[in-house]
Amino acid sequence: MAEKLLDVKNLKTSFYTHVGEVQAVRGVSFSLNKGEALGIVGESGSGKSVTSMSIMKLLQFPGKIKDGEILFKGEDLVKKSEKHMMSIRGNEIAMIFQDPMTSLNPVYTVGDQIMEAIIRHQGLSKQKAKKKAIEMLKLVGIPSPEKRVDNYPHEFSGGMRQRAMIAIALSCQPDLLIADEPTTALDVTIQAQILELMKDLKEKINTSIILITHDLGVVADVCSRIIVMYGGLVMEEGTAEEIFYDPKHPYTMGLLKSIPRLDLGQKKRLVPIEGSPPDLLKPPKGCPFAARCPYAMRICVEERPPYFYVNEGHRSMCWLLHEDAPDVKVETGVKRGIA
């Protein structure tokens, strides 16, 4: 049976700002097994980010954890103190942010931030850290990492920067690494690097790893599972197969309609999702993606739906699946890899 690293329960994170709460995060349940990569994918404002910052416990005022648990090894990490997290943080917990250019400070070099984590973790010497540290480089693929040691973010490319970043992250061996739109920046060509460096990784270290994104061709071959989210909620959870063959969830399905297919020809349109996500300051009392969707029901609006169950692993909220519900045919099936 496979161990579980991460269970996140109920979460819910708010921020109160002068016009009122702002539900991100409205009760986000999920697990993570050791070794294993999950995606979460949705549209920006789904809530995405705010639940990794929230396992992070990076969020800054006036966002705040209302209610839940973050069970890391078994640990709540939401009664952790800040001085536990810190030695959490970049050792056992890594995280990768979108933009590496801000995430490195411009005034140290790569090799010295790369070493800070080490020390502080690990407490080698500064010469065994830098030593690691240009290990750390080769890892991630960067060349003549002896030389790149020394150089200043400015000096890296922005795909050696991302690499850079992953080296940061990597560094100390953590048993979980959340990646934050690690290719969003990116040009295709780096972004099917960086994703392919992070599978071999995955394999090499066996870190579990979280991969967020708006962009459902990222997670494609990366990922083993995926949840769908929108509107703080978790829309749909399933294996990757499960998600692009077999979809249940009306949102789910639009996603998947959106993504540019190869095997489609020039002549056939994209189908955007209409419409615009829901305001979280008065978030609606029903389904969320009841007004964008096609198929919505009175019900849809008036009654938040429960989740169903099409297997163990594979829940949608959606009304659809109820037994009651009219029977709805639907297109499906996207090729696994085409962005």
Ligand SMILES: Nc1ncnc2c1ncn2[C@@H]1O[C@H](COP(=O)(O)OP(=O)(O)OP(=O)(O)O)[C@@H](O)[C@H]1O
Second form
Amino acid sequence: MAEKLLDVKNLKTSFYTHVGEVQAVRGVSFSLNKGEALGIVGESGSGKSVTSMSIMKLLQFPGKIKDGEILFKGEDLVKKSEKHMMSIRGNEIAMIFQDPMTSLNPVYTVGDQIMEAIIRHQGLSKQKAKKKAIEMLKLVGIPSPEKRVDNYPHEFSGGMRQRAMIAIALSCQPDLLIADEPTTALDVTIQAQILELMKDLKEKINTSIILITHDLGVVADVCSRIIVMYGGLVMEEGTAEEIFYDPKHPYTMGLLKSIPRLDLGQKKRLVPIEGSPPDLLKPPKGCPFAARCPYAMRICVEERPPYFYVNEGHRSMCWLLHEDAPDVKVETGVKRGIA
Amino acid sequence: MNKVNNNVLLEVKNLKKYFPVRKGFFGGETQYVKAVDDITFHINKGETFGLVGESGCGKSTTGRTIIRLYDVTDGEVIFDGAELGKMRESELKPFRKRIQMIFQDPYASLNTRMTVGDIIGEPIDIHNLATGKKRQEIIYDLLERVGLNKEHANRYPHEFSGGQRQRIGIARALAVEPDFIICDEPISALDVSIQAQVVNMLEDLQKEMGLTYLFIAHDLSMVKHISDRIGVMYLGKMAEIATSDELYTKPLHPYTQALLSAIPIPDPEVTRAKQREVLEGDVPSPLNPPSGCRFRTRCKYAMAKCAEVEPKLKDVGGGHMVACHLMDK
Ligand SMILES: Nc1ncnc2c1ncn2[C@@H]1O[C@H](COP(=O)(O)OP(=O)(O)OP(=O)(O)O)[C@@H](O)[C@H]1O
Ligand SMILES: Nc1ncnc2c1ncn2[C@@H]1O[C@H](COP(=O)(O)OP(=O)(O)OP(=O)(O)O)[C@@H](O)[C@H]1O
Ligand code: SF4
Ligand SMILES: [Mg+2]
Ligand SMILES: [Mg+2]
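Starting from the form predicted alone shown above, please give the structure in the form predicted together with the ligand.
Time for the whole complex; same chain goes first.
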């Protein structure tokens, strides 16, 4: 049995705004093993970033964890003080954000920022830390790292900054790396470099990764397990193969059908998911996807479905899996073995 | 492709667009960003021409220069037989009606203080196309065409979702019954599940109204889906032009090959089995592009000649155009 690193249990996070409580995360549970890469995909506004910010305890005002546990190495982070969290952040847990410019400090050189992390977390001397910083820049594929180490962030291109961020995140050899849309702002050729790097880390230093993205190609490539979020809840969880080839939730199916495939010859009309996502100020009481679901039944509007388990690791929050549900013919996912 | 015929609607010939940037504190020599540097292509009536390439390669500049949001530095833009490049503003007016543009950001591109009805009606007023009841009917009809309804006319942009706002932008572009629409990243800001709604709508409108599109995007999967032919740009140059099927099945330029190989496929077994050729390094600065072939600094096939001579865009058969010295053999 693989060792569990993170166990999020029934996490609920809300923003208490002047117009009311925005229930961004409404009861999310998942766990992550050592050395595993978990993908989080889902609709914009479904609570992916809020989930990761809750784990880091970096929620912006007026956000608050309302309920639930975040067990990291068996200890509940929800109960930890800010002081304790500061010793965990950038040490045992590191995070890469979508926009590297907001998280690199413009007045310090890239090298200084990596060294700071190394000195703080590994207690090396300044000299040794600089050597290590150059090594890290080399590892993330920055050309002539001996020179680049003395550059300021603005002297780096977008892709290089993102790699510098990753270098900082990894300088502390974290047990867990949370990457929130790490490649969205990058070109595909640079994205490919970053993804290769993340796969390497997982292999070489057994880092666990949570990768948040809207790009289904990216999760298919990097992640062994995937959770699909919608309306502040996990709609479906499974292995990459289960999610892509045998999805059990209509939102997952809809998502897969709405994207074009580069590698397939024939041009099929795309099948969009009609409508738009729910307002989390007044979340629907039943299934959050009911308003857009082609299979919605009366119960879907009235009562939130529980999780139905296809097998131990594959669950779906959908009434269609109830034994009394009518036997509708649902769409399947991606067909195996084409292309 | 069956949609392709011999009627050329737009011909872009040796188009250049340079932006001046001043160097040093005391003036000194003026440097130029050669955002678009001598590109040639054409678009047939009724087809969709896709334009792809990495950030900063000049896609938006190409679109904006065609529609004369920017002045032309050099070259020609021939639209339906007329050369727009050197026209004065007054001469351009009829073409400003026939050519419309849809922008990337549905949030920023709509005037937030105007009602949706007035946003769509504004171009009708500018071109004196209709007034009163007739104008209102046109607006209602457009709203329905883009999947909204007439009740929406009195509301404001902030009351709509991203996908709906993009529909409003499209309705506005359609209001003057254009022939040609430049779509600059029209879906990039939208959620995956909403992108398909907008793309399908663009395809339907094209069929109903006989529109021609220039579709700019960096998502090659979507561009391939919507386009009949595709142009691949690199650092202000056109690297390759082919039908969308041929570009995918038979890419000839090393840059196109690298681009295609970098794209992850949403299918775990297929994408993990894919031979990935990771392109090293970053895109060079357009202020100081490499000599010869601009791709040579990242190209694994680069030869001595590549640094010395700029490869010309040449037809290698059936309209498949490539700018690479490897084609000379
Ligand atoms: N500071 C805030 N104040 C109020 N509401 C917020 C705040 N931050 C996030 N939210 C709300 O929380 C919900 C979840 O947001 P979150 O950023 O987690 O979405 P996401 O899944 O990461 O989406 P995306 O794919 O667009 O990044 C949204 O409805 C959002 O409007
Ligand atoms: N108004 C301007 N003044 C100066 N330089 C400009 C201007 N507009 C664009 N550029 C430069 O011209 C080059 C091409 O920019 P352009 O916006 O056309 O790229 P793009 O291919 O559309 O990129 P993206 O995918 O990021 O939208 C870039 O180097 C850019 O910085
Ligand atoms: S011309 Fe030379 S450098 Fe340019 S793409 Fe072809 S082989 Fe590469
Ligand atoms: Mg987010
Ligand atoms: Mg652009």
